[in-house]
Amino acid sequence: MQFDKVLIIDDELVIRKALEEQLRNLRYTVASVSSLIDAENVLGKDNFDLIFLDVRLPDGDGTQLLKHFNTLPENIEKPITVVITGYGSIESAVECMKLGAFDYIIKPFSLQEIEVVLKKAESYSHLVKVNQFFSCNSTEGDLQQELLGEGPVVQHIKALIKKVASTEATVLITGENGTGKELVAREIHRLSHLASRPYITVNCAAIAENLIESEFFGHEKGAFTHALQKRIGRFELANNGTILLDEIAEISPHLQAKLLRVLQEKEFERVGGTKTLKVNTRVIASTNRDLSKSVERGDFREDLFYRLNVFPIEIPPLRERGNDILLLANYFLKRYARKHGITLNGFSDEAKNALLVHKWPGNVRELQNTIERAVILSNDQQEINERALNILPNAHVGTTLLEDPTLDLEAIEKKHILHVLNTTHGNRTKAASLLKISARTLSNKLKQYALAN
């Protein structure tokens, strides 16, 4: 992965100019400073992929910056740092590496040496990002990276997270779509002793039924058509770590039986394989359904439900969180104002009231999308007003449908699906959220009523 921006922090003019010239010739955007205070000013205004950092600077030691990076929250991406010094020693090198430096170079260095370091750093960064894609893939999309809220509801959830995180108990997280179930799962993993181990997610509703078993357990070469090579499943990837089974209610009875075995025996076979594989994986499951009712209907195995429901955590809908709605709205306002380069001073009183009275059927996800759109629409305003929010009416079956005695339930459902799709401008993900069904169920309904494109 090619870096974009590089910062040089060195008080020796010759070194700075030589590095600047070489990096610019390699098509990097380069900034350079000669002191820690100047570095802090530059870093406060811009982000850099790589930093070349001198140890001895006029106003302090370069290791101070390394220590500062270590205090930043885990969700903030830190630049890769290469230490350069003319006073190298084993002790200094060890200290810098312990503080997180990627490499340690002694002056004078050659241009070829710098190119080797750049290639190594870019390769390392690429591997990290690939790992993050597989290990931190979030079904919640672009939501906040921490559980925000000051009300008793969120404080209670945080307390439950802290209690269960220190154990290896299986957790079942329930709540409507868009409430942040995956966020809670990720926080449990982050606070656990498995935090440095893999965190793998599987969206059971987003994977075709004929492929989900392979996603869970992997497959052997030739196990089925197009299985051209062996594939490692999510449970293997999560070995000695955590796996999140999102929307667990969507899996078939056949797969429920196999999942029960994994929970009980910690073992499985790949699709098309005969070798029994052992795994030690902490399981967190989530669903927007009432699994106890699914058990009563015969849609979900009772024994599997009890295996999953060891430590339940229920996430309440956004409409029940009071003033936390405004806290989240302000968080998203600042985030998207920064993202789109727009200056705003907050919300008007009318907008605040609109935010509080809206029922938010799509919960935090709906609020997030609403605020981003409002930020963009308010580009020439001082604050976000009620008109910019343009909050859609809460989705309900219209009285006109219910008052028509000629319509059967299937016709009402079909018309309502069309109505919700219209309000979301054809966005199926949002429509499914408003309808409180999975994206797969909505897709099946569209096919059933011949509404699919």
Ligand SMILES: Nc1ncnc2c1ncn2[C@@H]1O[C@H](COP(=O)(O)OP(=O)(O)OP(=O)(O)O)[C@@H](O)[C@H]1O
Contents of the next structure:
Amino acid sequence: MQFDKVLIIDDELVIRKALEEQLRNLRYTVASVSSLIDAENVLGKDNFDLIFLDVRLPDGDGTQLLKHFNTLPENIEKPITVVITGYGSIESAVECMKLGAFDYIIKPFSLQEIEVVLKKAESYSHLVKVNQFFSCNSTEGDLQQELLGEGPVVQHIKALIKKVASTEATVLITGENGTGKELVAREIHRLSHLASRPYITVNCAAIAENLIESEFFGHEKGAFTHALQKRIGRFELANNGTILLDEIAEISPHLQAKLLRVLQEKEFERVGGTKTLKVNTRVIASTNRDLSKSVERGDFREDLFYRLNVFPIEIPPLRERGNDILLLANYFLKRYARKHGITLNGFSDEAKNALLVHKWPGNVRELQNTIERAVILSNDQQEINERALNILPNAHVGTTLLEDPTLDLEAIEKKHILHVLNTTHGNRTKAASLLKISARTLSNKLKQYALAN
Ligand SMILES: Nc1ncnc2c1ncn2[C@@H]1O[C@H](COP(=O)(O)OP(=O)(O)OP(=O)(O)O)[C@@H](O)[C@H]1O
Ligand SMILES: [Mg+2]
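Condition change, the form predicted alone to the form predicted in complex with this ligand:
In what comes next, the whole complex appears, and the chain from above leads the way.
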């Protein structure tokens, strides 16, 4: 994260001029003053990211300014201060460090020394900001969740994640609600060489339209009514790391244009700012919509779609993941049984059937919530039965089944049996009669399909 404005406070004209020139060459906006009183004036009018502060000044001591910063409320951002000192005043430099100065340099200093201290201060400030972001946005619990599933669907996704993680390609993750899009995005970051760098997310659907540009790119002090201080946007926070633009389909055409520029040119301006900032960020976007349809409708820029769709990952719905449904259900059963201190052995056969035939419109999240509730409802039982799951029968399973050309006869038979069992609430006699087979045949088929155990 590059600093913007630097203030030099030094009474020695030669030092001030040399430093000013060097900083301007490095594209910083520079102000310089020669006394504490002038410094106070300038600081009252503008925000600075960094101050070079001389210790001995005509109207006092640099430590006074640091003491002043320390009296300001916590939530007010203070500039990072680097003390400039002559050999004679090392003691006061130490004093300054105690008062919160970031570093000190000894006169005469070289241009390289200045560059080193700037780099250090910039990366420190970046870390502080990322830290603040995480302490305000901590997502409880789920951080370590791994992508579970042994079936071909999840194995294929895992393979794609592995492939793309080693690159910095832009990824577009699509899938219905609750299929695991955020999980996949985090996994890509975790397996990439950026893993130790920031991972920043923006939920584009959750932020009000008028604030989202500032969330993305930050704003300058006074950019709009409530912009009392300069603010760093999430792209800057994610510099050298990964940014997840969640629910990307929801952004306005205005922001789409700005995002396109970040992807193409890797540059942007803060809201209300004139300075062009550079970022180097790996972008992952996700959506539960069909973005190509949004493009057709004219809701989403085609050029942006292509920029995002470099490496698409489509996450199939839970209902297409076969026995992984049971694997996940068992995992959640154990997790929530432990969480609530309840002992349970597993699911009844009917409950398993119900899990397998339900359509899970809310996908893994729905499954997770269903199981947590069922665990609590079953605290006086040995196992979770169908009633505790309380999932609504699916009205359309029968119709979608025949439209899926990848299903073989056995699979269709299996699904149909499960569907019928679901509609009879697990009553096998009724199910057998609906299927026009004997109860014994049904029982054999359930064994054959490993649905009864
Ligand atoms: N394969 C999986 N293994 C384990 N947990 C999963 C899996 N997929 C999803 N989950 C869990 O399900 C929940 C929903 O996942 P996630 O938030 O990633 O979905 P999403 O696709 O981003 O949903 P939405 O579109 O609603 O934002 C999370 O708690 C996540 O940990
Ligand atoms: Mg999500």
